[in-house]
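Just the one chain here, the form predicted alone, laid out as structure tokens.
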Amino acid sequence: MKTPAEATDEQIIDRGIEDGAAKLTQDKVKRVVQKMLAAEGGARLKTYIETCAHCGLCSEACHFYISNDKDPAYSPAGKIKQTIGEIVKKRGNVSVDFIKTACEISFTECNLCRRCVMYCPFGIDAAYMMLFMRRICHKLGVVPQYIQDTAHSHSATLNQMWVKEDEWIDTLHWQEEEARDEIPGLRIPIEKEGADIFYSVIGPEPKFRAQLIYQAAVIMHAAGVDWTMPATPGWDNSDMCMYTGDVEMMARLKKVHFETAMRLKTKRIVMGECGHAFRSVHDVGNRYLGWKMAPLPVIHAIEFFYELLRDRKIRIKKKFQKPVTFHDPCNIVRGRGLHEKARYVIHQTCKAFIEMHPNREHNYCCSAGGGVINCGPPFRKKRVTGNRVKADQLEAVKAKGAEIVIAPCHNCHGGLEDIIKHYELGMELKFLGDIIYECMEKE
């Protein structure tokens, strides 16, 4: 394992932050912030800020803090103090340069993973406060360029990858045709009314990982599942607007997603292997729309695979032979508690499983979630060196024989891929669907 790159004082120039800040004055900052605090900064924000005792118990929970040689500036409490805490203290009377710094901290030095919440004696939700800071940045027009471009794609196309409607349908036909070469009777049912399952994916699947749609179709076919995918916008369940602070657009995305499933009269939504998308559909978007729960049941792929294996709807022909380890994604483990169901799937499909430590809800974040990886190349080195502790975890299980890292989340794949490459760990990444497809009886 090579020595991690040393942190540098080199300034990162991001056009979204710089160009947005150039349009601001201190007076405008004050007016926008005060309006935000009055309209949305209620008792929850005030209580969290006033309750924090700066005890430091959250610090050891944060991979940024540990990986940056325990610099207090990277602790959750330290990041809050440098951003939203200062804004509340000064009632918005802060400089434009302050907003630029607060934007970079809130977008690129916190993954919103909520690991720190478990160790705070008062249960203070640092992720909520970082999101509030991002919301202020969104209102001021100061957002990292790459993630803002993704939000623009959501707004224009209702998916995060600028995929046109005909391109989406062509991809489904293409993957069906590919799969029929292997299984002649296979279909990807499009716009089928009354199906048991509405299967939704994130934008990068048709754009970069179309093989995952192929694999999902094979699994559905082998299991005899009654399913469908839509031909219209609403197929993409991802949501970077949730992470830019554009909650209005987030609500629009979730409304379209749910309404598409309801238009097709499906009984429930099964989501592909993505963590942030599950968080947006299951936990955030529906609540912002004013619904206590989603209008129809929503489950993650882990839960779906668990059901198929438990009920013997798919059978494993031969277990996966290479030793594997498992990365617990924050949004579906800490956020949903699917850790044991994931391990059930692994034990049913893999010959040798080696646990990372810590694991389950105590596992370290991949350093890509929370929209951090979507802030793009300018912040890549900062992100990867800010998660040296994850590299240490991976190196430890590699020393025990693990060759494959299973991560049932797209962003986790992106973050772990960068970490594995940067620290020269030589491990391979797979989704649970990859493993099942490789090991199952397909006919």
Second form
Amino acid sequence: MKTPAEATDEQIIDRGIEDGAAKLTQDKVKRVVQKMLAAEGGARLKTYIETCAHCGLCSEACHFYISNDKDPAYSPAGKIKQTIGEIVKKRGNVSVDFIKTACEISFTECNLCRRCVMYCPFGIDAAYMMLFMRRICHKLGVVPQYIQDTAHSHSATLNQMWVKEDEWIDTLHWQEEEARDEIPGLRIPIEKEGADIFYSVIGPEPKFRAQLIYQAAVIMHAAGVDWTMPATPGWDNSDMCMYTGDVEMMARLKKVHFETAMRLKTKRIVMGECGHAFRSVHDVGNRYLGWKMAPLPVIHAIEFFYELLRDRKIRIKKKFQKPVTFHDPCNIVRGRGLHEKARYVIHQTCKAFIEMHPNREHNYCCSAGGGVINCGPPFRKKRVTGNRVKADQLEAVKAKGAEIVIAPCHNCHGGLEDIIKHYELGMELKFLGDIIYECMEKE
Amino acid sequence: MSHINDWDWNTGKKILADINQWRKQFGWVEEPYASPNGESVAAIVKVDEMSFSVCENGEAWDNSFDKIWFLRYGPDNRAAGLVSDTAMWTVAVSGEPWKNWFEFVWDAKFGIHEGHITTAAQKNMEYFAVTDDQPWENGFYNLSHLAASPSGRSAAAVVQTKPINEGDIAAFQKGCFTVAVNGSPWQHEFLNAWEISFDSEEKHVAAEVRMNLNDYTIVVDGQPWNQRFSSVWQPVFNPADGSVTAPVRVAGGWTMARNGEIIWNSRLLQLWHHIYSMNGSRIAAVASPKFGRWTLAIDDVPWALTFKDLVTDPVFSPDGRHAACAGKTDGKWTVAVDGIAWNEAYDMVWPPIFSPDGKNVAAKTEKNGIYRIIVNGQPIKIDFKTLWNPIFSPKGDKLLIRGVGTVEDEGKYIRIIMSLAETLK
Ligand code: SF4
Ligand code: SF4
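Please give the corresponding structure for the form predicted together with the partner chain, as opposed to the form predicted alone shown earlier.
Zooming out: every chain and molecule, the one shown earlier first.
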């Protein structure tokens, strides 16, 4: 089996992994791991490890495996074996170098996309196993630098991008002003207590993609929605701490998000087009805090757009003309089953839609998900070459005429953008909101 | 300083403003806010193409501004908003801007009892707080979690004392954050600090902190507790003896700690938002005794009544004998008092409020877009389009209701004083 380092052209040096490991001894590793296994390594972990028949049925499900010429090191079962499997077998008696490798595998060679789970006859969840490994890495202080920095930002500012409180509010004011040039009566209602909808976004929106807030405001305005955004932390629904294994911080982030929506006495949270944030708010973070479901309904943008179009709250002036295809984001399709609603929105707004294959819950991950893209430039090449299968998918759909790839998820945008560039596919990426904004009646 | 005893408590109804009329007059009228005594109502309005003001009881402030946001009334019944003029910002109270202007102001807070105002501010990329137009002497790299003392005279906030370059995880992990009280930072830095509390005498401050990536504790006046936990929530001072309590996470679940020592036997799935009775003898907290169930735990004993979705807004009666909260099950809200839920469910309820003698509980509610005050589970049958929380008279025999009416009072802001006997009929 090739080690991950050999599989890439050059040795990847990551400061978070190297500097974290430099502070460890084998003895400390053993102590921390044993404590973790005793405290959190319950029946689920044990059952998965004992049940795996090494049948390999999961291998073909994983884009890393297929894209790396079927190297077993990249198969789901192979990744489990090289990481948490070995740790459990040796009861934590592993070397510091082992931890470095296991950290790299669990953080950068698995998107936690859960495609493989569907193909395992026992339903073994490789994503859970990789997350357990990441949790151990967090406890050991060995986490890739870029995603650790993001986790630090989350902890300090309660958003992903070190956005300061004044910068956030200023962005809302600025987008409101810009949008008023187009629609004079438009408002981004900040801190409006009792509004129906609490609209939350992810950190990169105010930082890099402020036009998405503008577009959302235009859509809300045209639909006559009673909505608000907060002027306090809690506006960011994203959550890289869920992916670094820092579940305590994940809990804090989700608490602030939900409590901000509740402080404003809103009835539901509508989230922008993001997949991992949805997983965190709707599935993982809420449950960690003690809620079976989210304490107030959480609606992903796809569902929201579906409602607005179905109820004729927004009207399409002229359908989008260029042929489009659709990338199903793992967290909202495998995780929530929003694929048909997304297709409804596309059929309502676009003239020509071409499916890529496989699709819906069988779609391949963008390879950015699960925090992999957040591990940053050191791992970019590996991430992109590890998803050649996505490039093949896109190429095939391009051959059928698709020019635009719609992906209702920020991470997918990041991942697909790199793939489109690397494989020179010449396709354009859009959010559903981009399409709606472009084609809707605005007044 | 206006005192609740001095308010007009004569029973009857006053129509103080016609907000529909404001709409005709100004074109642009944002959501209104009512003063605590109910005598005033205000909204941000547009007075010119690029200029905004505040209309209070039908009269616009003399001054107008390029932009106004976060209009709120203080406990002294004066309206304040965050205003901007030629790209600089400050606080305007009753239309009068402070003398000092900043590059941005936000997170304005009033003291609970007095009209002192504190706001977060940024100028020349330095972050600080400003109380009653007086900026802190020290500026910081960043500021968050601003807290005002009960009177509003003092302020504390989490501040960043050292710069962190992009991606410099080592610098962050050395500790770059602490708490500053009235501008003076505590001596030690932490990885993080979050929610802050003042004691009732405004002499002491406590905060939640993270000491390293995995260890959390409570810091009081700069001094961390000796004990470490896998997580903590906001600390609160006991109003009687000044000790500090906080929900902490230990093996087995969440529990309550005082000055670092565990004081509750329960290990809960979740425990937060604890409050003290006025005499400091009792603690109530929102708790999840088992997965997916929520309740109030009082002095380590959870109510038998639980809610599926959510429990919020715990409150003690002034004598500390009774406790109430808002709770939600399957999307429907109600109020629970001493472990018994009101019969009716609503689309939304606001914090329940005890009468001074603790015998009655009132809450603002909303159902199908209609707002009503509910007292002890019974509705006061007046529908409102907009409503503020009810306020009991000092003797507890009357209720102040403030709202924007429907039908014959459509669009009108009304102030009603009702005798409680009448509402309970
Ligand atoms: S990337 Fe997806 S398919 Fe591959 S191992 Fe991880 S969860 Fe399974
Ligand atoms: S399909 Fe399931 S049982 Fe077979 S190797 Fe993969 S994880 Fe193991």
